[in-house]
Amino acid sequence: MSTIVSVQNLSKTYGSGLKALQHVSLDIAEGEILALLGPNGAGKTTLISIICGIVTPSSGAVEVAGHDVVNDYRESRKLIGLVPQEIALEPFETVMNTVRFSRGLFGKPRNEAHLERVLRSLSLWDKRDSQAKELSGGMKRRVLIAKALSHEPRILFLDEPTAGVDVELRKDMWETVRELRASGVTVILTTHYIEEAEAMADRVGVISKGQLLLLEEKAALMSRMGKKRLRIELQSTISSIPPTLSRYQLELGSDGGSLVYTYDVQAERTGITALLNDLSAAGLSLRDLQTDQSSLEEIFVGLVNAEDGQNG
């Protein structure tokens, strides 16, 4: 896939000192979502808002389809939609002359058919002739996106897009998400939900303090940095765990009838065969086996705990 936006060597320090970017280069594929994770602070929005065009960088360069974000600022807007965090409408126009505004403010011709297919596809036809101010705050973060891709653009940012929105209507979010990268647009989500990057993302980016961790496909990053834990419940409850077991790390359960031992996917021997002929030996009968992997927020809150301890 080609790259659609090019970040290389982007810094921002605001002027009161604090180093919001240090150094950020990435390239985002076109028709891919990437999910940028990161603790509160970490430079997320000040990236995002760079490439949109909203706050000028120190130093560096963003290119979105090849045109620079500073110097060809209205060709590069144009290709972008942005759903930021706060929720902003006016409370008494309609959700279709919403809409039909941001679409004008782009300079781009009326289109009423296209309007009506992003009103339907985030089930807000229904909603087109109410107030802003009569919508539920899920309905109003869905007006947000209509906003967004009313004039068509290439590449979506969604900045924290489901934050205080139920359950439900996240993962009809998550639907529409995986719908618009099926139709070609390019996706840039960040998320304090890590399910949100695991359920959807094609790779994940880590910021942490104004530095880019790493940016890495989910799949590939889960394998290399992942842990698996294989759980071994027993045929009998024990108080302790035998001292010959003590070099396997066990955990006991809390119920005294499981134990819990984790191990690296990536190593050349696991230690599970010798593990399970070492229970045998201790005289511990096996009920049954099973085995799940760490999760993608074990892993992001693992690296973060790192670079502070690096760092301090």
Given for the second form:
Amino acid sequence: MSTIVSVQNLSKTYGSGLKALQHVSLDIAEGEILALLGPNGAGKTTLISIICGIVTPSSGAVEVAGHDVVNDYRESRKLIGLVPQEIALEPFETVMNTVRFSRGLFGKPRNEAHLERVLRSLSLWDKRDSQAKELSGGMKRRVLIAKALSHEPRILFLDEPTAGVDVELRKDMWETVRELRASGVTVILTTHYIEEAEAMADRVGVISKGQLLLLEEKAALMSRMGKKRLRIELQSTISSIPPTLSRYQLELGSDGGSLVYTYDVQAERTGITALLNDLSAAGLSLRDLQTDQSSLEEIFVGLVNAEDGQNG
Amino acid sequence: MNLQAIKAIYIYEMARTRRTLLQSIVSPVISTSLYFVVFGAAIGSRIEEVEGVGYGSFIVPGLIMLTVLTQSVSNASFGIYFPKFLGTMYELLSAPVSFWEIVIGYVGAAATKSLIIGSIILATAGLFVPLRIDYPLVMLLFLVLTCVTFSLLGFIIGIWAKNFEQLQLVPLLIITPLVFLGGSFYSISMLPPVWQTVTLFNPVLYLISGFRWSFFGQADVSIGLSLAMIALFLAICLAVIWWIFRTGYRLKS
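In place of the form predicted on its own, output the structure of the form predicted together with its partner chain.
Okay, now the whole complex, with that chain kicking things off.
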């Protein structure tokens, strides 16, 4: 897939001296869903604000479909739709007018049929003549998406799209994003909900303290970084782990009837066979076995903590 | 040039005027009519003529200027402050529009609104007092230039203001006193010589004087000087806006 957004060595230091971004480089492929994960204040919003033209970079360059976002801003911005983190709508304006305004602002001639399609796809068509102040929080957020889609962008930035949104609406939002991707739109979303990145993204970037700690395929990331846990249910309870099993660093369940073995999926030897043999040699009979893989959340916390450890 | 964007901003802003018709248009017309009643009829009946013009008629250009100046400033400042206040500024900053296109859209709408109000007041004045306009084209030129210049000033104030109080501050504390002291209701020849000199430092005097000249062919200062002054204000406002956009002052971090 071709690169649609190219970020090269981007840094941003605010007037207050805050280094919001430090030498960030990344390429975003056309048609993918990229999730930028990071704690609050990590620099996610600054990164997308620079790409969209709201914040001026201190150094580095960004190109959108080959157009520099500073020197060739008209061409680059035409391709981008931005859904901001905060709900910001003129309260007395109707949904239709506000969406029509956005389309015009991005230089597109009136196209009521397109706006109708967008509003219908976001279940807002019935509300087209309602003022923004009459809408629920979830609907307002969808209006922001409709505004961003009004000018038929090729790239959509969603800054914390489901912050403060209830579970059901969050699932709806994910569905909307998947449909957008299916229609060929590249989606970049920032989130601090790991669940969101895990559910939607093709690739995941982790940002912390203005630095891009990693960027890779979600599946590869999970298998590379992921630890697996083997839970061993015993036929009878034990009060302590036999010394012959100490090298496996097992955890004994609180009821004494189970053991947990954590191993690295990527390791040449997982040690499972040896463990099972040693369990048998120690006279322990097994009732059941099950494995589960660590989530992105654990990977993410691990990464951010590791970085804190290095800096601290 | 992104003409669609200018059109979109202009239409959007004019729609706000329609939504708030009572506040936007009816209210300034009523308050100006009250000035006519109080100054024109009640006080004016005791003042015969000012430089050969009936007092009621004499104050018409000043009253129109008073309203047009304050309305231009408040419309334009509110127009650009509102997106800042609501947080919708992100859309303007991320759109493929140049800053000048944003200015044309917002200032164009604010100036149009002031022009409409000015015209309505002129028509209303015709109901109260006999009116003559010696130089209609010059009158129109002055009106348009004033609407545009002071809408630009309002735009600057809207960008500068951090809260609603600051938004009100400049119109209330600077524009209104300057208009009142700039000869809206009198000719400066009626003042003692010292105050005549002081008044010459009031920029609004030149606007009112030039505007009044277009009606009655007489003025406190020459029409050429008045035109030069409004051109100077226009240039200053444009320069400040150019600087704001070049530096991103209170718009971009």
